[in-house]
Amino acid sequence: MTIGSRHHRSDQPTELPAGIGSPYLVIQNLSAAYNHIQILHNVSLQVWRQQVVAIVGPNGAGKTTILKAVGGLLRPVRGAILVDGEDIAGLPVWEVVRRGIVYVPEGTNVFPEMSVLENLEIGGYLHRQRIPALLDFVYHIFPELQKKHKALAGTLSGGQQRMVVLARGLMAGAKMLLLDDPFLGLSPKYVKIFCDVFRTLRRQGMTLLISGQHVRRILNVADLAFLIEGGRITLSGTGPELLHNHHLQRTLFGIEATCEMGDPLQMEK
């Protein structure tokens, strides 16, 4: 879809993006509240398996908003959230997390005075028959964790303990990772590190849903993009797409950073 300088209403449906089938994530008209103050008005978009899809927006625009609303610790005010067909508008965060959505927080929100491991097995609490298998899976994809698993979280680097809080997302027996700002604070190592996981992770099958403020990173490993403002979504196109869009340059210039990975991810054949 190709989306130039105009804004894409945020009351029609995304395209279907070829051979992808049916949209596994679909928000319909989402309005949420906090401390009774609007933050989403009339927010719809549709997000299919094995997409990396960025949320980028202005400090307030209610990107975080839209996360915790699909990962259950925010009540919508009203709008549906569709996942493989079923409404988990208003479901206890137990229940998103069962069915495979998990929201992953923004910094190193670890448990420092547990080991690494400990940390890992608190997120599969859910799960704890298939904790081995999880953690075979986690330091697969986080080497540096199985080295230090018996090390106190508290004791490691930022970007490790940055690795410890989306591990911990994982044991979850996540499907979709919603990923609030993940590249926070992340040196340029950290960065090449996270976004060689997202592909790999996508590569296996999963959906990740990424907001934050680092909007050029955010976009460089998105196929998918929407820009809010307002609690409205004003555009939505490719990563690239968005990212070139003088629009988008405009409302957010001066944000900073750049994901020194090349090319964006192109979808698997």
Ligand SMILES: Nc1ncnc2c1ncn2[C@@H]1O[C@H](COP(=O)(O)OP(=O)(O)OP(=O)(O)O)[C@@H](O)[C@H]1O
Contents of the next structure:
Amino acid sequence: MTIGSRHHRSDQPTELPAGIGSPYLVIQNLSAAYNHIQILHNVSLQVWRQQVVAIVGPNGAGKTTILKAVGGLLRPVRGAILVDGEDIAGLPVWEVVRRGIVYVPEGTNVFPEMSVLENLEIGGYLHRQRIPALLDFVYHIFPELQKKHKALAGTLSGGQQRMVVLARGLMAGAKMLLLDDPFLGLSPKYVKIFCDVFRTLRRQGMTLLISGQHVRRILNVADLAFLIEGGRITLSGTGPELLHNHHLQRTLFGIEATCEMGDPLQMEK
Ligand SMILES: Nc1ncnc2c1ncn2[C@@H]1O[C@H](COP(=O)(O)OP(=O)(O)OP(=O)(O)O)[C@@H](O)[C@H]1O
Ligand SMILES: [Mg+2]
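If the one shown is the form predicted on its own, what is the structure of the form predicted together with this ligand?
All chains and molecules follow, beginning with the one already shown.
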């Protein structure tokens, strides 16, 4: 089912482009805070298996906070995070990872003095017996890492280190990746590689929840997308619907969609 983009009140459940069967991840009225300052306000969204779902929004809107709450890095104040119907809100990270939900942070946080292979093996620490099969999978997705498996991770290019960070998440046995700003700092060559990788991962059965500031790139790969502003979801729809939504364009591209300055979507974001 596909419907047009729609505005939300954050206490409304989302009725949106659905996948087949029941949703894999259901976030219900999630509220989260840092130091008693509330950041997320009744965030509700649903993700079906094998979907690429995007969360976009201005700086500081709460995108990372949602991913961290789902990934077990932040205990929510209120609300439920249901994975296959089981509430994982507040579980420790390793319990969340054991259920196949893996947060992949932004940046190139590798162990620089260890080889690529050693970095990947660390990702598989929860199920050592599966490491050979997971390595096969990771090298199939990132042949570049297989070629470089003996190299010290610190000697790789920024794009290759991003590959190691993502591959470490896959080595954790992820069924669903929570990708925080995956295009940050990447050259056009690596942006294309990562877009292709995300599509391949989805084809292979993976579910992706992607957040970040590179709105065009993220919405272009998204089946379903949410705009978050001030810790509230204000808009949802398919990736292309949101990309063409005037409110989103005004909010994130900073110009009136109707002004005579050329196509705002051509602006790189
Ligand atoms: N560890 C923290 N302690 C206190 N406040 C925090 C912390 N992390 C984030 N915040 C605040 O929470 C709000 C939401 O931050 P968050 O990182 O989720 O935003 P974001 O949408 O991911 O932004 P960006 O686009 O810059 O990545 C911001 O106001 C931020 O300053
Ligand atoms: Mg962020």
